[in-house]
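A single chain, nothing else alongside it, follows as structure tokens in the form predicted on its own.
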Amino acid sequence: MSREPVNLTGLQQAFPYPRSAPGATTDLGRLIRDEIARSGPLSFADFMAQCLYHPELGYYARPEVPVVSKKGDFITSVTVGPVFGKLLAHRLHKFWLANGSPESFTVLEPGAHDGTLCLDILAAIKALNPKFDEAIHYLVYEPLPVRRQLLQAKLGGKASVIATPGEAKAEVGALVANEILDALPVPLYLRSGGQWHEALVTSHESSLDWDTRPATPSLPENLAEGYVAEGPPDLSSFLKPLAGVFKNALFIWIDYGLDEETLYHPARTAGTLRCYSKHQSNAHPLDNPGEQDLTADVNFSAVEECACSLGFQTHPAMNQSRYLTYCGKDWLLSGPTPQEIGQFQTLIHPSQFGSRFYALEMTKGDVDPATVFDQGDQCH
């Protein structure tokens, strides 16, 4: 805890939403309050991790709740329809061909949610090339037991569901991850009194509230009083086990995010952390633990830096509109149906997913990336 009082106005202005009534909380909220009473305030990253991934009470540990749907809390490119998976299948196929059409090709998808993207990709691969279909070994990595059960039931043996990346090893393959990086728990920082403070979660009068402690994050020092920003998540702990699955691979990350310079622009005083519930984002992040999504824009600069430290070569990120158009060049010439064209237009439209989302590719090992991207090494 901070030794001297810290002005919390910046946090209050960053999240000016009405709070729940004192004492009104969730089962997870009560567990968190008990933990704080025993051990003291939690870092926001630890709080966010529990809110999203507590094995019984976390936001993603509720398979009976359709959180990713038009009737849920938010939509993704996957919910637009199967065209998204079809376009990614074309990208994987091109990489497979460029690297000698190996007899075994592993696809790993972390955080596959309900398995829809997996099934869409597999269906498209089956129609695209029977030999590629025979080569595919599709793995879904899901650490939450309750969600693994759901995936095993839905996938019906079409893919293997694993609890840890350590369960898999592959000579060559690819990772496909849509909206995964934005859900990694992030630390939260406040600029006050000319220095940075890490935001903590404490308990006060039966409600969760803010506290702070002095911190020295790798953030700019010239930002204004009251500036709030997220730090990068623990990328190394997340990426290193995934990298260890493959000797040679293509990794595809699709998410909303910014480069570091833009993320910490002086005008972005409230950061990017937000909550989603029923397609609304006007909720306080400390309310209703486990019952609302918590997310933050991806720091693509930090992802690239971490990837380079793990031996990857990164390739220039591009917006989803450009990326999917590139992936779908052959498909667009093959005569897609009007319904498929409608899905494609939604995926690339600037006001929908096209400009807000970015695709970052990285390659590991001795592979032909099979891209039109600038092949210059992006690691500096």
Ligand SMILES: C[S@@+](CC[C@H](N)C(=O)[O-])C[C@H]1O[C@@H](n2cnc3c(N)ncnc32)[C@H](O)[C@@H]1O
Second form
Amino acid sequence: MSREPVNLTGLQQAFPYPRSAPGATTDLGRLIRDEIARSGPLSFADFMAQCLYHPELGYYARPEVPVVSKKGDFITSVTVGPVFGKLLAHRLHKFWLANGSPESFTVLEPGAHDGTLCLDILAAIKALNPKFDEAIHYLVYEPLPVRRQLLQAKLGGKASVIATPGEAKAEVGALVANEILDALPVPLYLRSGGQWHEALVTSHESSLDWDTRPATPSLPENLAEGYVAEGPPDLSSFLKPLAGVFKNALFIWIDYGLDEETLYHPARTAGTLRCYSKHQSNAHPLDNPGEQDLTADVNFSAVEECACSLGFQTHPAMNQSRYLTYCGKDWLLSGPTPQEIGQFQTLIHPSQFGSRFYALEMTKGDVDPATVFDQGDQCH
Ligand SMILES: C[S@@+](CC[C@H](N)C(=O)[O-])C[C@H]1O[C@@H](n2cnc3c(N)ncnc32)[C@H](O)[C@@H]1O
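Please could you give me the other form, the form predicted in complex with this ligand, since above is the form predicted on its own?
So here's everything in the complex, that chain up top.
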């Protein structure tokens, strides 16, 4: 049976950047081409996983390159300064107090990267309440061996570094995660011939190039020819082991993202996948494997749905501006320094981190969420 050829123009329009010369690639690019020659095209999600997390050549596995920094490829709220950690420490403190000030309270941070947020939160907790400080067991979870070594050296025993969430069990605690959901590998889809196709990565004339296979993702069917969209990552495989650590907990996810309706709006024809290098996002996702960041907006509706299926109660997501202002109510009245106020302004300013980033909280077990969320704060 012959199939209509798939029109790849949508993918070309979604990523209209000049390509590297044929044959010009990275060591990881050569490995990926060899793998494709042996086993056939890779799904985009598998390609992205290798680009970011190959144990030696992946983007996050090259510790000599400070990718998350002002001198690197992109900055996060953590890079702005210690105020971000301080505000999260206030939020954790409020939750701890509301739940009977337990003698042992575990904080788990996946994607702790270089450990800065962990140290900022711990320092703030120490200054806030010695009893809370005594109760804290801080765990950072990092799957890449090379990053674990670095984290161990940097944290110097102040937190435990774990390779899998299965190593931890806690009666009560919290998970804190900043910009990790956007770094999970996503599948990529293209609308052609009135149906969805999954984007694959193949090798063509010494370059990596697009290929496709028919797919039935749970994406709207009414989108235009050439529409490109990424699907959610494998959230269940990521969230389930994290949920399994705690009997009772507050989970805080902070990231850039949208709800499903906005993410798959008919006008948003090119998806949100992008590459970062030196604070610019104008490179082709198939070029320079392992040497540029690949990221996509978080589908917060999918995260909430997955969390509900795992027994969490989710609370309305709110933009970072509102969330941090709420977390910092007491701190703002306690006389922060002008330098701290400057950091706070960067974190909440709509053109910086305030309006593109959202905080999503969810709770598990028998806990008081200790929230005062306003109605109408949902992300969109
Ligand atoms: C974008 S960075 C996080 C930035 C950091 N949290 C900050 O705010 O500056 C993503 C980090 O998540 C780590 N990571 C990737 N997959 C992970 C997973 N499944 N579990 C935990 N950490 C993961 C990566 O190695 C990398 O260090």
